[in-house]
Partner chain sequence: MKRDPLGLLALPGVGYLALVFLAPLLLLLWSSVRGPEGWTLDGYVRLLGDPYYRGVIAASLQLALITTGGALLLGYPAAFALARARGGWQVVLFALIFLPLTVSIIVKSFGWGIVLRRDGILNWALLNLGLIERPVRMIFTEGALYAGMINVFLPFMVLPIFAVVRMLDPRLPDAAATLGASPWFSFRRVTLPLSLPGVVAGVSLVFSLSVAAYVTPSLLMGDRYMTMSMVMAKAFLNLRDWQLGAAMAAVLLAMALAVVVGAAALQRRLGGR
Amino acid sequence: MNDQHLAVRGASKRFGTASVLDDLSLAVARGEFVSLLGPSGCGKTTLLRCIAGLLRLDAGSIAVAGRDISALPAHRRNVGVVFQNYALFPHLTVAQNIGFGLRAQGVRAAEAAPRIAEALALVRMAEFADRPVTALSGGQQQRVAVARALVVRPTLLLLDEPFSALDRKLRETMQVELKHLLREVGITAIFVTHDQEEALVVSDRIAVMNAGRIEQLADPATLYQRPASLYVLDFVGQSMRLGGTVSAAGLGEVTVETRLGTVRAPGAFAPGSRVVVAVRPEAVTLTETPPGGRNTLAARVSEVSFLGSRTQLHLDLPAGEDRGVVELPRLPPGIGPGSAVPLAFPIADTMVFPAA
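Structure requested: the chain above on its own, in the form predicted together with its partner chain.
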């Protein structure tokens, strides 16, 4: 069995002088859900359009199930796409939209009808079959778009920010619902999103994109706990990060002098290097006398945000590369804006990156 269902190799794409995809490679296993996560304009949609055949790569190749499809036009690729804002055909009904691909492929009406009905049932839109798509709510439009893409049994499903048009509450339901539905169908899917929480919810692995390249491709836990770069650290989740200079190094550990004190972390940097140390907010506790194996720092609170199940402390740090967010399950009494707090966090959970 070929484990690599989709293989993008050395993909490059320029628009005029702007390089939008830069020697990008990506491998996705069969049945896997991968998210393409990155800020607006980093080239996610462009990559998706190249995979779908709506754009030609300038260099590189795209293979699905071991077959190079780089030269095929979009309508021969059998790659399903759920477009951003769905691109439903406004002149057709729900059922006609879903049946469009079957009809295009010359499937006879008698054979198409049950497949359309099945797709309608799959997305729970059966009673809307004869409605015009313009009369649907956002969530319903999304379901139709998904059904339309799935009914032709594509080898791969691409979804471009499929939840961005939905309000927050609906988005959360639809994320889980869609993930479940696609798992049931057993399809390989790529989600594009700029929302890190959404990426964490829907995908098996996440590819963090930066300026036309994939910065890191990993499962959500690895991405969160072991980000490969400052960029990934910042893009996925929050953190406390402090710039500093390595003062001592040895045995897979460095000592870094920061604005708030000395920090030790696993890593290898030459003394004198400019680095950034970082720790995830939930690894930090407020104790003056912590057990061993921890860094301790002293900081001042600038703002407190109550988030329900947890409380965030924002630390008073000068603007610049330093950023301080600490998360506590419960706010200890007497702490508010202006309080001095002692911070402690495990050395093992402390990350070091070369300064940008």
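Okay, that one was the form predicted together with its partner chain. Can I see the form predicted on its own too?
Here you get just the chain by itself.
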């Protein structure tokens, strides 16, 4: 990942009066796996289709490996696409599906055969070469779709929510398999998803999109631990958040008065500013006398959710406060709905944002 491979500059796209992409820019390094994450209508699939050449930008440019492809038709961009529904041909075998792009490129059968075999081996589907794709499971069809995209040796691979039709357990397995496969091939890939956990698992970096713009572009750990805005905080992971007013500020730290008590956080806001303080659920412990450097509050449990390896406590917060989740490795005895609990969390892990 040492040089820029994909460069989107000033991309804008409108459908009628609706602006879907708004002066968006994105740079992706060679060999990097970047996810476009966001809710329906944020522009992520439109951006993917513009890169693929299935839609034309109204303004801006797209370059791959230093070559401007903005005006090229889709079939001349050498960009592989894996669609949400896989778009496999039901009347063809697995091998014939994988080789379809090679035939479209005019590759001779003698040259195509070893490339198809190589692609089948890459996705561990060699023994299925002569089977009809209709006889395959969803996960197997997904592998065939990836192999078909890779066999033409694209300069860039685009994946449009390729796991959405799979059940949860298979989806999680395929996420890890795909990440390993693309590492092995060394290809640059753009992955569209609305699933935050999926994006965190597969990505080198994640672009969180909002109303046709990129709200934040960062590696998964930075995105989760240091979201740039309330929008990113809310979209990526859960949190306990409280509104309040800054009562003191200095030396890179603010003191915020909330309706549950006083909270300190790293930040720079003027006294009197309306802010929102937040902390990730796993950073909170139920401790009455915590060590120094921690905020302490008290709240009441409204609901308990057992999630197998962890337990979530949903807190009964004052009216107007809609985020109150604590996550524990195990539930302490005697804690349940209605229980009063002491909350402690590191000042260093506390985030502060301007109120919406």
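Numbering follows the first chain given and starts at 1. Worth saying up front: this structure is predicted, and the values here are computed from it rather than measured. Between two forms, the rigid core is defined as the largest C-alpha subset superposing within 1.5 Å.
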**Study point:** Core-superposed C-alpha of P132 shifting 2 Å or more between the two forms
**Key:** yes
